[in-house]
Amino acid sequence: MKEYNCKKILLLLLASMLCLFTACGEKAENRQKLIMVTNATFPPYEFYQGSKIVGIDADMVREIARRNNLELIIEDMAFDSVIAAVQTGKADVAASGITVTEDRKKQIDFTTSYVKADQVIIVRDGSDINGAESLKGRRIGVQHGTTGDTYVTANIGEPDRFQDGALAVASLATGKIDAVVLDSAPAQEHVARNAGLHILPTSLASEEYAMAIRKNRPELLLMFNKTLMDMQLDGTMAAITAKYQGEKTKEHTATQSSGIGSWLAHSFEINFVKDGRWKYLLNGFLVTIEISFCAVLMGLAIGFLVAVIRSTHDQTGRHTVLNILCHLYLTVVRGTPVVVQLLIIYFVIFAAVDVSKVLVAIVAFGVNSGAYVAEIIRSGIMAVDHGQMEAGRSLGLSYGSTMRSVILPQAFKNVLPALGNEFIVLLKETSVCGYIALQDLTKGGDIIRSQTYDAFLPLIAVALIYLIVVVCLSQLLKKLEIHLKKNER
């Protein structure tokens, strides 16, 4: 009697989620701003001051939005997302210590460069690398997509790779890796933050950096161009990188030789009370329940629907199409990384709206989960026994009733704990969403190590934040279960 609900509730939440997204969209191109992206872990060109993000690049481009009438808005990301964002249309501008290489001018547009740049190498004091020549064999650390990254693979070997060049200093410091081939400027501002480091005085080769802009933009090109111009006549831009090249930085860590509890409380107060950086891990945690409940909401949604269609075909052979459909969702879901349906979600099925990011994430995780629920509310199903659907028959129910009313109830109690575990992990799942700007806990705990340099505290508050919340989770998700075992008495 009800054979069709579940194509129809199907529909519906399709066509709800289409109209959803044409609502929170618009077009790029129709908006005044100019929407730039950098990796703000590089000082003195990008970094936190704050809430805000500063240095050479970012204050370059806020007086080119200044004299050009145009709103400015930075968003942080992986540096391996930049160059993506701006190429797909998610950004205007990626300025972020980039290197012009012929490779990248087949992709994108760069502005006149603004700053001569050498790769350096960074070793402990003491150490017995003195060139590149004594790098051959030895443990080299590098940021992630960067000259260093390309230069040391294809004339050294393979190198450590880093999300950024604060966690390949840490590594140097604690011993993990033997050097770090960095950017001369930030190399500067890394040694300066960390006692026993020293920069080898041969540089490993020169570069250039430019602002990357989307091939098919030629208008915003002259704009960056002749604004750079004028600022490079006029003295603006040697006044910027005067400004932050002149800063050097004051915050270091105590030693442990002052005591342990000395070192304890200074870290904690550069860490988290200094100006106010205990909100970086406030917010990002905010962002990362948010997206967490809804993305769980979604799943629940898909999985619940997908696991009905399946395991109604495996009964009855009805919804053939409908189960074919579902087979390949999860085929494909399941047999990709997350991040990678994120950044295609965010970079592709999106590249042409100007959606919310956390709208994209809720999106790409809850698909990404649904496909999981949906093979575990199909193993409860599966498991109770088929007398109980003939019963439900027997007494004049229909299979969508009988569905409802007998079978649903015992399969959900039946895999509460492995949804408990996918709940769990789905939480855990949402650190991967600095890779499209947004700042969850994890980025949280990134911006305050990029502006301490201390990997010790930020990644230990970002870890007993998660596991706070598993162990509330574990113990809601107990409770739900007796409560479940005794309505069986």
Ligand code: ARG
Second form
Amino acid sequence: MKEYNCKKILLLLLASMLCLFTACGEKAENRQKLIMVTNATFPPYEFYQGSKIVGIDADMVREIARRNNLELIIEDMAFDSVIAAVQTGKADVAASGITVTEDRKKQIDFTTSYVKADQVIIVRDGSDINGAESLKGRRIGVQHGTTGDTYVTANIGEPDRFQDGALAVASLATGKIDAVVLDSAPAQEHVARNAGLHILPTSLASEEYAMAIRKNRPELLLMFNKTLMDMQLDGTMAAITAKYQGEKTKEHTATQSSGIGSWLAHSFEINFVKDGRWKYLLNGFLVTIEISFCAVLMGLAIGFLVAVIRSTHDQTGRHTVLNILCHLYLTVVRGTPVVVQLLIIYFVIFAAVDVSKVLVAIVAFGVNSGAYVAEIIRSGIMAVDHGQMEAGRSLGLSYGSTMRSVILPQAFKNVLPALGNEFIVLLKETSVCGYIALQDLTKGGDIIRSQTYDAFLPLIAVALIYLIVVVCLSQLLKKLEIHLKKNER
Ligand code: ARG
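Given the form predicted alone, corresponding form predicted in complex with arginine (ARG):
Next comes the full complex, this chain leading.
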């Protein structure tokens, strides 16, 4: 049998990981930066125009940064994470059409409010819903974590919670839900873009928007309030708001009557060609591959290590403490969902440090995958005949070298299909990266969706790309398996 040098492989893995890590951790510390977080699915306050986040909030903070000589960085994340990002110091300010509420005031400080808004009800034309009362017992869509969500939950019943307003409206348009409760301005934008919907004249609640700033940063709060006041007095605020009024209905999807062929062509053009939107998919794809690749390497390294420790303990009784630690690691990692782990690593473990998000994701998925890989490899080790170890030892090899050059290579071959499966799972699991504002493939599709208000094609395209990658990966693994089998002879 061909001898594999496990040490070399392991070293190679570690070295390549180290290179990738240093490449990821490039973010430089700079005092002059202002980090704003938002959820850019909320026109006219924040939305994408090409690859740039624009809108009333974005432009206002841009102006505030300019007037105070700060370099603005805007990050896009799930709405239910923006306040947490400010609270944990991941960002300086959240500007995201955020309604001032007493509960939120306990977590963060609000600037002076700069706009009034209402929660309104969107229904399909011809619907029998005509006000708050008739909402009872109906299926209502909201954006998760918004005041619309809170209102419906408290006063009407459990809503259907969507990642963004556009998805809720798309569900309404296709008849999956009966109404959507949303802020008035974005509701108008959505209705203008979707035929067959309208807004009811009575609103559910009146609110005010303000920006959120971390508690105990009075100097920053003061700066924002002062600049906001200046901008109000000198008319800048009104000018910014006016700029985004009446900008609606730019991209109506082609009417159904024009036939499926031309609808598809039009939809394709809008979703992928216009404004170079395909780049979201390409860039997202590269991020997904980068994270998956590095996480697989990290997972393999951790998995090998843990598996060897655990089986050594099983067979020789050595490394008791390490074995307990490994056991703990396996229990915790396998007992909690990866998206929760990702959020904990980002918001809790790396709360105070400014590291690249790609690195955070690699660590989260690498640590997660390591636990599964460990058990896969351990089962492979256990499946190798006991006699192999005895044979190695009686040839004068130490326990370690028998493990490395006799047991592990055979174990690895045994578990290759299971490992391949784990990598496939990992690749797809990285799709939750959007939770920490990483623009991976899934998020790329989401961004297109938020720009074109089309749920169909972007989702199909994203699914197809994952599918193609997984098929290629399976093919590659199959080849490797055949290759290893040949070496056996
Ligand atoms: N005003 C609502 C709230 O504060 C909704 C805000 C949603 N904002 C967004 N960018 N998606 O809960």
